[in-house]
Every structure is written in C-alpha cells, then in structure tokens.
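For reference, the chain that follows is the form predicted on its own, supplied as structure tokens.
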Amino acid sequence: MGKYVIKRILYIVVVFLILSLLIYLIYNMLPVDKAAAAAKSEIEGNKLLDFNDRYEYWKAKYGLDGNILERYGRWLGIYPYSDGSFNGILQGNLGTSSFYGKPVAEVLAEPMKNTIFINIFATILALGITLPLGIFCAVRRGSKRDVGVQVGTIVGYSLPTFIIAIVFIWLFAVVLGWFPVSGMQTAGSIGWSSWARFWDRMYHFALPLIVMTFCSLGGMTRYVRASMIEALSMDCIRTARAKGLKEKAVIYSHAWRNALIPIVTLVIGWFLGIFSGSLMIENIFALNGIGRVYFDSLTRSDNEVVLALQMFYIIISLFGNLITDIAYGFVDPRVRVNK
C-alpha cells in the first residue's frame, strides 16, 4: 500500500506540473497587465514619475519579468524573483485580487467557508434519503412502489437545476412564505448573538439545501438501486438464500458489501464535489460561495482568484482518484490496489 501510494502522488505532481503550466499558459496569453496598470494608476496620482521605469518596477515586484518559463516558476513557487526570494503558491501566495485589492486567500477564505457549509449538509441529507431508498427498490423491484419512485426519480433528473430551484422558490417563498427568497443574513443581525445568527442563517440556507438535496436525489437514488440489482444477482447471493441466511443478512452483509464498489465512486466523488462550488444554486439564491466568486471572478477578469481556484480544482480531482482507489482496497478485500 505504501509503495503504492508514493508512486501516486508522484504521477499527482507530474500531472498537476503539466496541467498548471497549461493553464498558466491560457491565462498568460489574455490582454490584462498588472504591472502596467499599477504604475498607471500611480503616475496619475503623481504626474512627474516616468511610467517605464514604474513599469519595469511594477513588472519585477510582480514576478513578470523574463521569459514565459521564468513567470510561470515564480507563479508556483519554484524560480526566484529578482531579489531572490521565492513567493508563489508553494509558499501560500495566492496572488492579490484585482477587484478586491486583497490576498486571494483572503477573498476565498469565507466563500469556502459557506460552500462546505452547504454542501455538507445536503450531501448528508441526500445519502441518507438515497441509500436506503435505493436498496428499497433494488429489493422490491418491479413493485408498483418501485416504479412510483423510478418515475420521480426521472422527472427529478430531466430537469434543470434552475427550472426546480425557480418552482421551489415559488411555493415555499412566494406562496407559502416559509423561507426567504435569497441572501445569507437577516438585515440586522450582526448585533445578534453568535447563536441567534447561527440559526438566521441555517433558515437562509434551508431552501438552497431544499433544492441541492432534491436535484441529486434522482440520479444518486437510480445509481445505488443499479448496484443492489446487480449485487443480488449475483451467485453468492443465491448461495446464502440457499444456505436458509435471513433476508436481512443477505441483502445489508452480502449483497450490500458487492455493491459498495461503484457507490464508494459516487460517494466520494460527491463529497469532494463539494469544494468546487454549487455555481447555479449559489447565484440563484445570492449565497457568498465558491461558485459565485468563481463567476464573478471570470466576468470581471480578476485571473489570480480564477488561477487559484482553477489549481484548487485540480488538486481536488488527482487526489479525489487516489481516495477512490485506496477506498476500494478497504471496502472489497478482492482489490488490491498495491498491485
């Protein structure tokens, strides 16, 4: 396993190396100069500077002097700058906003925050309603209540995000008045106490959760009942029906463990999901998340907060694979992922 998991994370650094450098090189090549419009907005505050020697000041205190492979070292973390120094993502500058004139780890810092927030919860919340109706209607398959559910089931996957997020909005917001339309606070409530904010904010989120949780049901819920169908089909499942083993302990020790292999992909790739932001659900309902700033960051050219979170993303995903893998080994003793 060791062995195994040191080449991993080998092949994760090649791998991050080239997709970085990729994506140093797309963004590298739209028109937005920093440096340049640093020692523009300077002259323009004192009008006896000369804007090249600002400019070539401004082009080596941000790292983009020299040639493309030198910029792109400094960016990471890995080629000096011109004073010697190493500052870049290695050493957890992320770069300054454009927009926000702050530290990119700063302007991510909260909007991380409320997105794991979110999305925890409503993974929670939709594992525990699709695992145990998945088994449900693997067991009791072709039952009129099975096909109740596959037919919900479809409907809630045929349709867009936005078209279920707009009608839940409608009935619970507009009709019934149960839960506010959008936003994260209640106007006033910072002079509130930590626990009263808390619970303002959790009636924020309950709609946003309401919708996530309802989206993911339909295509968790028919994936988790295609593995149990699949796994009670099996021969070692006859076998324990055969041997008299109660229905319970064929379907929750034997059928439940042969079908835990593609639900721990589902599982875990929904889980890691979660850091790359609920981009329809957070602009529908003004929720300050990764999503959103990630959007906003692409309409309004801000590339360091469009950069990290790009570098973020593909952290996630290499890493995500070897959880995957190394999860396999724990979960059916018949892998052996060290192999």
Second form
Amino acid sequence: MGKYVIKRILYIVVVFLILSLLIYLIYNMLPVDKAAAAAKSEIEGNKLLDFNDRYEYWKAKYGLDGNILERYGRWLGIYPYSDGSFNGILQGNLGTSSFYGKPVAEVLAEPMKNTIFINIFATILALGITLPLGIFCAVRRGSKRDVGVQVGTIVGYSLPTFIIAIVFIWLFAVVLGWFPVSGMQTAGSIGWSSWARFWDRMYHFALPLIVMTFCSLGGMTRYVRASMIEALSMDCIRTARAKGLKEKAVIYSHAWRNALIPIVTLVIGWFLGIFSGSLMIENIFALNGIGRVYFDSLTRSDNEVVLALQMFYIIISLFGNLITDIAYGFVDPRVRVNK
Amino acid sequence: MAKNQNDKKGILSTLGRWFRRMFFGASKELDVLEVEKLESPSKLAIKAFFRRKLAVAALIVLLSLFLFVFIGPYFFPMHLTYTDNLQANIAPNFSMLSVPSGLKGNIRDINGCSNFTVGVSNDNTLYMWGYTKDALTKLDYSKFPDIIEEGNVLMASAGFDHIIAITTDGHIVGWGNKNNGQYGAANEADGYISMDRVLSEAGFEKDGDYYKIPDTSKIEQLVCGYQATALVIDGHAYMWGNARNYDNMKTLAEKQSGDIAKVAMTNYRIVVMKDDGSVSGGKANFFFKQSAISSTQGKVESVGDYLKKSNVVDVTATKDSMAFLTDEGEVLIFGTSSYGEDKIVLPEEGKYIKLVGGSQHILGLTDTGKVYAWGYNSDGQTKISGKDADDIFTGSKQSYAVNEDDELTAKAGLRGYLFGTDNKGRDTFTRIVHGGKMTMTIGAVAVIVSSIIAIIIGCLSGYFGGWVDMLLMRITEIFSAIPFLPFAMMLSFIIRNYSIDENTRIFIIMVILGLLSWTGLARMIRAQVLAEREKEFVIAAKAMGVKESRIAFKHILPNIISVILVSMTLDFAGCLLTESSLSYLGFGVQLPQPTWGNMLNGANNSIVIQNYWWQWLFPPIFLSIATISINIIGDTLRDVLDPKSSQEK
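Mind sharing the form predicted together with its partner chain? What's above is the form predicted on its own.
Let's see the whole complex now, leading with the same chain.
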C-alpha cells in the first residue's frame, strides 16, 4: 500500500511538472510585460530615471530575464534568480497579484474558504438526496415513480448550470422573493453579531446551494440507480433472499456494499470536479469564491493569480485520482492496491 | 374473474381468426427460409430503437431542430452588426401592423418611431397600435391622458418613448416617459430642453394643465424624433426634448428665422427645410465637406454647395440618415446608410413628390400615384414598392399606402417579434436560429475531433499494449488531469488577445473543446479493444497474415463501433453544454455572433430576469430541448445496442 502510494505520488510530481510547464508556456503567449509596467510607473514618479535601466532591474527582480525555461524554473522555485536565491511556488511564494497588489496566497485565502464551504455543503446535501433516491428507484425499478424520477433526472443532467440558476433566481428570488438574487452578505451587516452574520451568510448561500444540489441530482441519481440495479442482480442477492433475510438487510448490507464501489469513485471525482464547477455558480451569484477570483483575474490579465489557481485545480484533480484509487481498496476488499 | 375474461378474449380472437380465414383467406404462407431468417444485430437494434416511443419522439424533435437551425438561416437572414435601440426589449407581440379598424377608412396621419405607431383619423380620433408598453418602467403608452377623447385630436406624433398630441382646442398634450425632457418641465442643466419653457417663451399660455395654441390653423407640422419633438407653427420651429442626443438641437432651437417649412429628425441630428427651398442644420459646418448620394448624380461631394443650387421640396429622415427631395424629383441621401438607405430606387415613370422615412427605409411617392421603397428590408417593409397610392406613411419598420378616399390600401413591414427583442433591438427568434446553427456546429465538430483522437489513441493503445499503451495512457492521464472549464477559459482568453478573424477563432474553440474531452472515450475504447483482441477472429486474422494496423482498425474497430456511437451521442450533448457555458461566461464565441450560450450573457441580473422574461427564457428552451433529446437518444441507443441490457428489459 505504502509503496503504491509513493509510486503514485512520484508519478503525480512528473505529471504536475509537465502540466505546469505546458500551462506556463501557454500563458506566456499573452503579451503582458510586468517589468515594463513597473518601470514605467516608476519613471512617471521620478523623471530622472532611465527606462532601460529600470526595466532591466525589474526584469531581474521579477526573474523575467533569460529564456522561457529559466523563467519557468524560477516561477516554480527550482532555478535561482540572478541574485542566487530561490523564490518560487516550492518556496511558498505564489507571486504577487498585479491587481490587488498583495501576495496571491493572501488574495486567495478568503475565497478559498468560501468555495470549500459551499462545496462541502453542496456535497452533503446532494449525497443526502441522491443516495436514498437512487436506491429507491433501483429497488422499485419500472414502477411509475421510478419512471418519473428517470425522466426528471434526464432533464436534470441535460440542463447546464446557468439555465437552472436563472430559472431558480427567477422563481425563488424574483417571484417568491425568498432569497437574495446574488451577493454574499446584506449591505451594512459588518456591525452585526457573529451569529447574525453567520445566518445572513447562510441566507445568501441558500439559493446557490439549492442550485448546485439540484444540478448534481440528475447525473448522481442515475449513477446510483444503475450501480444498485447491477448489484441487485448479483447471485449473492438471490442467495441472501433465499436464506430468508429481511428485504432491508438484503438491500442495505448485501446490495449496497456492492453498489458502493462505483459510487465512491463517482462521489470523489464529482466532489473534486465541483471545485472548478462551482466557478459557474460563483459567477452567477457573485459569491467571493476562487472561481470568481479566477474569472476576474483572467479578464484582468492578473497572471500570477490565474497560474496559481490553475496549479490548484490540477493538483486537486491529480490527487483526486489517487484518493479514488485508494478509496477503492477500502470499500472493495477484493481490490488490492499494491500492484 | 380475470381468467374468465381471458378465456372470453381467447374465444373471440379465435372466432375472429376463423372469420378472417373464411372470407379473406389465410395470411401469407411462410416458407422455411423466412421462418429461419436471421436478422443482423444492427437491424435488431434499429427495430428495438424504433419500438421505443420516447426515443422516436426525441429523434423526430432533434431532426426537426437540426432542420430548423441549418435551413432556418436561409429563411431568416441576420444582419450581424445590426442594432436598433428603438426596438430594444420588446416583448413577443404581433400587433405592429394591425391598424385599428376605426382608422382604416379615414386616415389623416400615421407615424411612429419605435415599437408603437399612432394614427389620427379624419374625424379627429387618436388610435395607437403595436407594442405599447415599456417592460422596465411598466408604462403603457396606450393609456391616453384624460384630455384626449374620441374626436378631439387634431394631430399626434410618436417618439421613442413619448407621444405628443394636439387637440382640436389647441392643447399640447404629452405622455409616456418624461425622464429625459420628452415633455413637460425638464431640468435644462442636464442638457435637456424643457417643453414648458419653450412654449411659454413662444408666448403660449397655459390653459388648465396644458399649454394652448390659440390658432390651430397655423400649425404646419408636428414631428417626434428619438426623445425629442419639433412643432412648426407659422414658420417657427419649436423644439424640445433630449438635446443631449442631438448635436444641433440647441442651435436650431435658439435660431428662429420664421421661414421654416419642415423639420426632419434622425436619432441624433435635425435638419430644417425653409420656405425658399434651402435646407439647414443650424450649424455652419453641418454640411461642410460632407458627401451625399444623389439619385441622378451618384456620389455628390460637398452636399451643402450642391443643395444651394437646387430647390428642396421635401425632407425626411430615417434613424441614421436624411433624405432630400428637389423639385426636379432628385433624391439625395445624406448621412450614415448602413442598411441600404442610399440604394435609391427610381420610379419607372413620373417623379417623386413626397418622401417619408421609417427607421431604416424610405418611401417615395410619385406624381403618377405610385409608391416605391428602398432601404433595409429585414421584415418586408419595402415590399410596398409599385403599389398605387395617394399618400404614404411609415411606422419605424412599417409602410402604409392610402388612396384618395383616405382608405388604407396597402401595408407592409414588421408585424412583431415572435420571441421579442434583446437589449440591442435584435430579434431573438432570428438569433436563436443562427445561434443554434453555431452551437450545433461547434458541438458537432468538437465531438468529431475528440472522437477521432479517442479512436486513434484508444485503438493503438489497446491493440499494441506494451510501451505504446504505457505512453499513450500516460498522455491520456495528463490530459484528463486538466480541469476543463478553467483551462478552456484560459485558452479562449489567450486566443482572444491575438487578432485572428472570427471564423478562425470559432474553429479554434471547436478544436479546444475537442482536445480537452477525448480522454474518457479513449479509455473506454482501449478497454473494449483489450477484450476484443483476445477473441478468435483476431487470431484468425493474424494467422492469415493481415497487417497489424489493418486488424486494429478494420477488424476490431467495427466490433466496438456501437460503444463509440453511444458515447459520441452523449458527448455531443456534453459539448453543446460546455460550449454554451463557455459562451455564457464570455469566453466562447464572442458577440455579436450569437450562440445559445452567449445570448444569455448578461441575463443573470435581476432587471433582465424580472422584466424581460423572453430574453432569458427562449434560448435555454431550445438548448434544453436539444440536449434532452440527444441524451434520450443516446441512452436508448446504449440500451438497444447492448444485448445484455435489452434482454433484461
């Protein structure tokens, strides 16, 4: 097990290097010259300075001199700056946001909290609904209620998030007026008690969470239902029924355990997928999450933030694969993760 | 009980069979070959597919949608850069050409500037038709003020969002939107010209709530422009309204020469025609070094000098351009003419004696009583050409012809919008047709690109195994680790920074979508190939000395084609969704080129959601119908192509 994990992590490192180089190269195609901008603003403040001189200085400072591989190495922290120091991602320096004028890590801290919060919340809600619903449909396969749910889920997974979001905003925020249309908090709530602020925040998160949950219902329910049907048609189920076990025991301990294997893969993959998927929700509802920061930074050409977030998304998806494989071993004793 | 019924049925059907055989002969004799006939799996699958009503319905819907978006654009042409703020945010409605029956027989005047038209009958009654509401402010222009009664309206004119009417008693009444000084008192510090000030300085007095013109016979003309109005009384032109929008309105309003015969207003300029047949824009440089298009001379440099030599008898204006008519019947078009306003149509006989401008088209009336039209023909507004007429009128996109008895003889033009208009005045229906074509094309090309990559990589890797498999699977894993939406956004943003033409950019977006979505299918194909290559027919092919690549693509691939087909169908729906999501975020196809995604760009604010329901409702409906039917078809295909699952059901 340990050997396997180490092997996988080494592999992740290699893939990460390749992908980060690829993304760094692609992003360098953008005509953004940080050093020139810095030199220009400095010269505007002090006319006596020579532009070329300052330009060279800022290039060296930002590590922008040298060829693209050297620059990549500096950004990653495996190649020294001209003064011999290492200062890249590996050293914990994600760069400085040109828009906020703050270190990227600082810019991302608060949005990251929000994103993780809404994602975990949405996952819990979605699992709480889809697992029972999928099992119910599988057990009552072919019944009217099952067919109804099937039609509903096809509709659910055929619609993109933004359409569901717009319809829900119209229904719940505009017509019924239950929830705010967008935003994170009521204006002027800074002075409230922390408890009141928490509820205010939950009130603003409610509609995005409902939309996120609803969007995941379609695909997940179908998946749970399919794997449950597969599990219910196994021989062991027939044996269990023949033994005279209660239907509940047959479904929840015999079939469910078998159905869980593909579901675990899906749930983990889905949970990691919504980190980039919540980009949509955050933009529609103007939530201060990393998806929104990514969107804004991209439109503002705020390179460092975009690159840091890209790396985050990649790491999430690489480790997600690893966690899925390990989890496989836990839920399915037949799978031995040691090859 | 139930058994009894079954027995009864059985007896009945047996009797029926006997009856049939007695009179119509037995059904066709089956020979041995037919009984034993085997049907190919694909034929069985097709039969099974067509037995499912839902799937067949989905297929029909999808095919008609395809026809709609791929043939539709030829029937509903789209002017890509067309915008018309006068037509913005109009709800679905079809009454723009519905002249009220009370007006039809005795028309004195018809005019309109935007989505509604006003008409005055010879018995002094005001009529209004078209989309008479403002969805945002909830104003209803067809709710006339109390002073307007049946039989007391002398003349009326409609602007973009206001109406000015003069009663038979001479009261000047305005209603509609007054936020930009369209009528009543206005804050002149904001750049508006106040109607109340203009009228009181002209010496008119208030009678009750309204200013009154003592002698209505001296009124020569009442005309409304975008948010402005001009009233010509006895050679004096009084103008008020949103002067910020008109660059020469203030100058003209201050200069009162007393010899003005007619005023014409575009959306941002005003021109006056004087009694002596000259025209003026108020400013010295109005015509300076400006060219115009003449019906006889072609392009005329320095239109100001040219017009000094001729005698202008009529002047009119469209949204962007002005038209002058000389006493010799020559027509001059001056100003921007992006919609063909300068493609002047000359009468076959006679000469023009009157011109009337709509918002992008112009009507001309000849002395022989014929009407001709030219300009933008998006909604058939110029299809009135060649009709007999005694007088002509226009709405914004409508043309009306009237005979000697003031009866309406012909009308043509925009009836309304099936799905309303967007915030730039573009017809949502047309954009849905064209956007659908774009969305479907992008989805299809992306799926084809991704399937080709997946087939090549999956087949090679599954068939050859070893280091090839190892290498290709590592590449697949790298690609599958790329987070789709953020990465596609980044690539799209980067190509946006290069000045590539729009079609290339769209093509690159298709390729990007394809390049990022092949990994799942490739893995699936690899697994299938791994299973297939151990089968006997592959060994047989190898024994016969068939080339490896031929075995992979000719022997194994056909056996897994059903998996590929199902996956391609479902991926097509996925690509439609990703394209529309990207475009919705503004990182896909750029406006003004429509797609079903970017038509919703900007729809997620409460103003649009609350007031302009048609703008966010219709594009998603089409997108949803497309993806839902594709998914139903894909699911059914999977069921019928998989022998195991079809046995189960």
